[in-house]
Amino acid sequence: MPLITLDNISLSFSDKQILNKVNSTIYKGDKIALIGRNGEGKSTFMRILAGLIESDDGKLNIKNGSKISYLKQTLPQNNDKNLFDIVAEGLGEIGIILTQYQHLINDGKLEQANKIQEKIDQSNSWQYLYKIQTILNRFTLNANTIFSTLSSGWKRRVMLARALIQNPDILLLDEPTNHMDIITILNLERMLKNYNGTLVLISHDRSFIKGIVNRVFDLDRGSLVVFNCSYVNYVKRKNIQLHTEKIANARFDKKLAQEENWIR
């Protein structure tokens, strides 16, 4: 079943290509690993996939009421909320009332609070409080520590249980091994190897993709190259084709040289 479908989309950003014509869908299911050469803008089409900018030109289709969830690269700075509150944004609207409800109770203030649980009583969601408490114990956050005090590798782990805390359709991981120790990454593998939903990945640590990827997007000076195999297919496909490109160009090479002899 397609998710997400690529029709001719193109963008540019000054004079420089960042995708030309790009075709392809994403189908339930998928596992991809997005490959590219730093600067050949992997993170600009993950922001693409997410909605967070447009393409310059051609159609993106998502199928209607898919959730998608997304892991940027970078984190958030100078947040003072404590890990509860930043988890529980990642439910969207019942995750602000639900934080509400929790300060209103922390500060004792059970009249307002009463308000609230009506609230939380007609749509049903008590369920998502003990929804934010296991996700939150499965990366071993506690939910009264402070965003800021964390070390980068912690923040992250924040930031991946606010990305799943709604079971999305599909989940979009830019770089979320960086800072991390080997076993939480080893931890992480094995959660996504178990995922049910559809993955779009970007991560330099090739042993981490390789154990979870059942496609590889190729992105290179512009164009999108699908390969529907796994990551060690990829990488040997992707030797004989840039062996072939090597051969070819040598040819031309030569052939120019001839050509430029001749015309002295």
Ligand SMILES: Nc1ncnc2c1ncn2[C@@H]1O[C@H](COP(=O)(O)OP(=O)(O)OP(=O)(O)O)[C@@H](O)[C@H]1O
Second form
Amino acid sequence: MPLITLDNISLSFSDKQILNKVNSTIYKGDKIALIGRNGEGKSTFMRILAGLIESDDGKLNIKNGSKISYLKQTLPQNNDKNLFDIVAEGLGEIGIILTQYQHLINDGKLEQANKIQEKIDQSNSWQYLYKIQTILNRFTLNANTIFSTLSSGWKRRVMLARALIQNPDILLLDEPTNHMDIITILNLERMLKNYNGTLVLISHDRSFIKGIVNRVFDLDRGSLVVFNCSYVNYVKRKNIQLHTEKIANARFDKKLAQEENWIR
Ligand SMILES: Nc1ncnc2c1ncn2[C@@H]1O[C@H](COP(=O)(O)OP(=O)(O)OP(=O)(O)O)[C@@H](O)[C@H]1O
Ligand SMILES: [Mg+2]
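Could you give the coordinates for the form predicted in complex with this ligand, as opposed to the form predicted alone above?
Below is the entire complex, every chain and molecule, led by the chain shown above.
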């Protein structure tokens, strides 16, 4: 079942073409690695999928009602909220109501807390409080710790918990393992292997990618080539492709040199 369809998507930043008439489909259950050199446009492509920026041209179709979560490559700066609040906000409106409730309780403002409690009762949302606590525990995060006091690896862990809390249909992860220690990376790899949603992953960590993905989107000079295979087979096919390109270029250069000689 197609979840996202890209139809002739193009995007440029000033004179640099990032995407040139890109076509592809993302299906339910896909685990896709988005590969490309530094600065090739991987994060930009992911931001389009997340609906944060619009392409200059073309059409992006997302299946109605699909929940998309996105972990950005860069971490939030100067965020002095506690981890409960940050993870809860991943749930949207109900998450924000629960953070307000939690603060009022902590501050002993019980009357105001009661009012919010009614709202939570009516929308049958107590289950979400349990959900926040469960995911904090799963990532061994302390609800009261202040985000800005954490190391980069731990901050990324918090943002990952926030992305996962709403059980997204489509999970977009941009360099999730940056600054993480090896044990956390291995745990995350195991988790994503068993994850039964749809995943698009950008990572420079080849061994991490290798264990997870079943398709590869290769972004190269504005064009997207889709490889419906494992990462290992992608590398083999890509090497053959580059080799063939190299031979063709060498042949072309040789012919050009001969013609120049002839002209002279
Ligand atoms: N909002 C923007 N305005 C102008 N140029 C931009 C903008 N965002 C990105 N770029 C440029 O577009 C190109 C692609 O950037 P992007 O961050 O998408 O690449 P990337 O493949 O994710 O790179 P990296 O591997 O370093 O993460 C870069 O040259 C970048 O400087
Ligand atoms: Mg990037």
